[in-house]
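Take a look at this one chain, the form predicted on its own, written out in structure tokens.
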Amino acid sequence: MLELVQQITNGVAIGSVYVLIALGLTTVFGILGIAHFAHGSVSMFGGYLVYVLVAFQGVSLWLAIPVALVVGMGVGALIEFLAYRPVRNANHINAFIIALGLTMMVEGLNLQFFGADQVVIPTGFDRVFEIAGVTIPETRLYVVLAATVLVIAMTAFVEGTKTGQAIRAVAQNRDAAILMGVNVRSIPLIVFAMSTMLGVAAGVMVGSLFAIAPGVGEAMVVKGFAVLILGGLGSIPGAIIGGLVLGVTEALAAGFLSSAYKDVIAFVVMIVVLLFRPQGLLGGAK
């Protein structure tokens, strides 16, 4: 029983990373209808940036993270403005091709600037807490707390601000939003900035918990889309539930079977869920 609780605790930490990746994807997809495949690679760029600032420039981790989040927001806005905006009214295949091209481009830039070696962000969080026999490394605890704060902040922004209301209006009916006086040209910039900020936070968590290396971003975006489908396309609560389900499933598979099968088991669970709920756990029935 204790081992089960331990693995679930581990899975919540991993699932928190998936939640942030999926939230960024579901925001862009649900509001703009864009499958932003480069999201994972841009997220890892944020992790690399924090690593360079902390390990080579001597910047405090607590300063490097906000700097990376702000840079990420700028990068996200630039991606929308330079890459996706020119094809907004074109066929969806154009945005699809651009997303694939961006993925290769950002992966190449990461490789060029940061090298091919695995890097781990030095955090200095070496303590291990023990609660009722369950061990919780300090880094994992901070990951869960940070993810919780970001999810609450994003929900408050979307639900409780005028900009959030405008974003929801565009997501529901773009033409009606225009008639209501919403500046629809600025909404995609805000959405991409928010999405990329969440992705950068996830990249920093990956770099702190595990390691950043070429290809990690692509794997993360695959899992992000899996969470997106599992939770229900465009559903923010679904992304949260789906991310935690995937993370806990992976941890249980790694703990009780083998880490070699954790991805297989997790995706089998996802397929089984979709057999009974094709719209996802919290997606609306069509």
Given for the second form:
Amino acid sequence: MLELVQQITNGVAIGSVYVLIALGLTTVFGILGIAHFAHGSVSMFGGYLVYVLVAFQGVSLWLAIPVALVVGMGVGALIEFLAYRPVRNANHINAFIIALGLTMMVEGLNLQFFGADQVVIPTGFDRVFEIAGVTIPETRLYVVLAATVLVIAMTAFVEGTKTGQAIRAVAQNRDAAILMGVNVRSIPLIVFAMSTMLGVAAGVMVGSLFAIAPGVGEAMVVKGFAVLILGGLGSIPGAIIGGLVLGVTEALAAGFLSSAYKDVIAFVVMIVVLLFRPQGLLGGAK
Amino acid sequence: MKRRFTIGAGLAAAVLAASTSLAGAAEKELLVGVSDALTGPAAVYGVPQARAVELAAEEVNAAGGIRLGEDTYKITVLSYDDKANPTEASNSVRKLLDRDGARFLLGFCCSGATGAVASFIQNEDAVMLVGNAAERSITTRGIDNLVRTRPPADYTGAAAGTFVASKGHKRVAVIGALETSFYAMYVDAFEREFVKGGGEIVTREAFGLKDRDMTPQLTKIRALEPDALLVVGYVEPAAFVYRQSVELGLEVPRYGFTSGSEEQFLRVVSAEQMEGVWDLRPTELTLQSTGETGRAYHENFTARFGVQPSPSSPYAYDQLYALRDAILKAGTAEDAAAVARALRELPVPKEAVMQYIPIDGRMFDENGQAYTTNGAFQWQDGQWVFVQELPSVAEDYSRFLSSVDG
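Next block, the form predicted together with its partner chain, ref. the form predicted on its own:
Entire complex below, previous chain first.
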């Protein structure tokens, strides 16, 4: 029993990272209909940025993270403005091609600026907490807490602010939103800024828990899309549930079956869910 | 006055003779190709190896190059990134052979990529010197134009099993990159000797080379209550295992087979979390266990590249000096087959950093395999400390290797 609880605890920490990645993706996809494949690479850029600030510039981690989040918002808005906006009214395939090209470009830039070595963000969080025999490393605890705070903040923003209302209005009916006086030109900028900020937070978490290296962002975005489909396209609660389910399933599969098949098993679970609920766990029926 | 004249005339004659000799001499280029993992997870081994070849080439050139009769060969090193991938390695080597005209191939940190090249190198007019790749079959195929500086993984694994059994452990849990054959081979050899000593392997948990979260496997291991842990894998995943084992409160002695430097481990795991960890590997470069050449290599490498050399990097450094000596012995840099034959007859070069055990006075045995001693290194106060040699008889293993078919 203790082993089971420990495995679930392990999975929740990883699941929290998946949640943040998927939240960013689901927001962009749900509102703008863009499969933003470069999200993972941009997220890792944020992780690299924090690493450089902390390891080479001597900036405190607590300052480096907000700086990276703000830079991430700017980068997200820039991507929308320069890459996706020009093809907003074109065929969907154009945005799809741009997304693929952008992924390669950002991945290449990361490689150019930060090198091929893997990097681990130095946090200094070495404590380990033990609750009823279950051990929780300090970094993992902070990852879960930070993800929770960001999810609550994101939900509050979307549900409780005028801008959030405008975003939801554009997501539901863009033409009606225009008639209601919503500035629809600024909404994609805001959505990309928010989405990239969440992605950067995930990148920092990956860099603190594990490591950032070329290819990690691409792997993360694949997991993010899996969560997106599992939870339901465009659903924020779906991204949360889906991310946690994927993280815990991977941990249980690696712990009780075989680590060699943990990805396979996680995706089998996803396929099984989709067989019974094609719209995803919390996606709306069509 | 007369004496001065005599000396002056002598000097003039010498200068004249030297210039006559130089008039007929030519400086030629000796192209050395390096195929190694310069990016990706295996770059922790491949990059230091490629740099080690570069350093050795610069040293040889600075010392005047390789002089053969009236010709002087200056070495040019051309490196390609094979990403430790068999297809990429085959492509890299084909480019070096067919496009660049290289006849001497060095590097090769990783077994999968090396095995792919080894499968066709015998048909080429070239010489292949393998470094860190530890898969046994690389030197059991009877390839005449291939030699390897690192001993095979099972040679070291057997010695490690005996050592861990001598520590009194009875139940060892294994976690490692077991889908990589040379790591599985190390563990198999380890288990054979460990079981002879009365122990048992309670579980074998695997991780992928790109995996960084090993907590599920470690949680499972913790529940089995082993009295020791054996970690086999590349430096980075192994470092995560060491870090996460501490985070999960797995308080048992930890043994490993990784060949990582202090610098490489400390990028992932703190010195405190590493305290007491053993690395059971060939007696590779560690300042406490090396001689004068090793210390000079460490100093020069650090000055040249701004980072410390990894423990396994001298396998590649030694390749270049072995190649130089083989060319000198063969008396040609144009006949690759003659150089390959000369390699098998070669004593250990005086510049070699690793402590090779010659077989019948030669650096490489009849299989083209070199041997070093094996050693037990322990992490103490932030660094690897050489504690003792592990029991390993190179002559016996060499005979065994000759008996293995393919």
